[in-house]
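Just one chain is shown here, as structure tokens, and it is the form predicted alone.
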Amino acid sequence: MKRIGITGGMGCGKSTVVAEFQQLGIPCFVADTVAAAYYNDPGFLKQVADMLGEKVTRDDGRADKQRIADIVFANPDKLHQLNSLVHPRVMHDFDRFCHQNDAHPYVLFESAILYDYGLDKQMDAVICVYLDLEERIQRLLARDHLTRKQLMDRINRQLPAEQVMMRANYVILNYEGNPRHRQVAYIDKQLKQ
């Protein structure tokens, strides 16, 4: 079974592409979704609070995800520390996911920061979902209700999309009207060979 990374910058449409692979019966591990659940674990949240400060929990003891985002996207060192805590757990869970789905020809591992932290080295190939920056920003402004500055702070913490595209084995151009389904079907066929 092959392990295939799927990546791309914020707002490029990775989730839509992942859904197309899922319709083809491909198991997809979405790293952000898995990592988000860690914040419900009091032990993990304590580690985050020790790392970032007590202000990352709300009065009810749950994670203040907006406060965490504000801290880490304003401070590259804090972002790196948080990712160093999260990534080993994510990769452990991904290994378990792979074993549970080993009857499939391949599985997908979706992460926006696949290359940023060397996670691509654990993949057999990488698919990049690409969309130019301005179109991504317009999608994100409508979707996330953040300011342009907040979005740019987050985007600038990721590798430039063009660099990611150049390093990937496959690229899906995710423009409106572009035949995304055909691109996904082509890559699926290649990966099954």
Ligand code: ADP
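Numbering follows the first chain given and starts at 1. Since this is a predicted model, take the numbers as computed values, not measurements. Rigid core: the largest C-alpha set superposing within 1.5 Å between the two forms. First, how it differs from the form predicted in complex with ligand ADP.
- Remark: the rigid segments turn against one another between these two forms, and the hinge among 69, 165, 34, 63 is at 34.
- A rigid-body turn of 11° separates the smaller part from the larger between these two forms.
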Contents of the next structure:
Amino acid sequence: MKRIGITGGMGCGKSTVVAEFQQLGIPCFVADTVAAAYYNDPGFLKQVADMLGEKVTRDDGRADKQRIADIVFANPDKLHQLNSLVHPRVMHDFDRFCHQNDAHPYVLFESAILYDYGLDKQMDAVICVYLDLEERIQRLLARDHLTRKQLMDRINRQLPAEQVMMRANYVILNYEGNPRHRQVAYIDKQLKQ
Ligand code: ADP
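Target state, the form predicted in complex with ligand ADP; input state, the form predicted alone:
Let us now look at the entire complex, which starts with that chain.
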């Protein structure tokens, strides 16, 4: 069974494309969703607090995600430490997911930051969903309640989309009106060979 990464900057349409692969019956592991669930685990939160040396929960014991984000995005070392806690756990869960789905010819691993942290090395191939920056911003302004500046701050923390596209094995152009279904069907056929 092949492990296929699917990546691209925020707003390019990864979730939309992943939903199309799911409709074809392909098991899809969404790294962000899996990692977000760790913050409901008190044991994990304690590890994060110990590592960052700061309180990371609210008075009711739930994760203070804004505080964690403020700490790590202001300090690259702490961001690196948090990633070294989260990524091995995500990959461990992905291994289990692969074993559970080993009757399928391939599974997808969706992550916006696949190349940023070298997770591509654990994939057999990578699909990049691409859209130019301005088009992404327009879609994100319609999807999220964030300002253009807030979006740019987040986008600028990721590798430029063009670099991601050049390194991928397959590229899906997600412009409105593009024959995305055909591209998805073609890649699916290739991956099943
Ligand atoms: P990502 O998962 O990469 O952040 P999404 O799949 O959430 O991106 O897509 C971002 C926004 O763009 C969503 O609101 C989605 O509905 C919209 N969108 C995705 N693909 C298209 C398309 N081909 N044409 C128009 N809008 C699209």
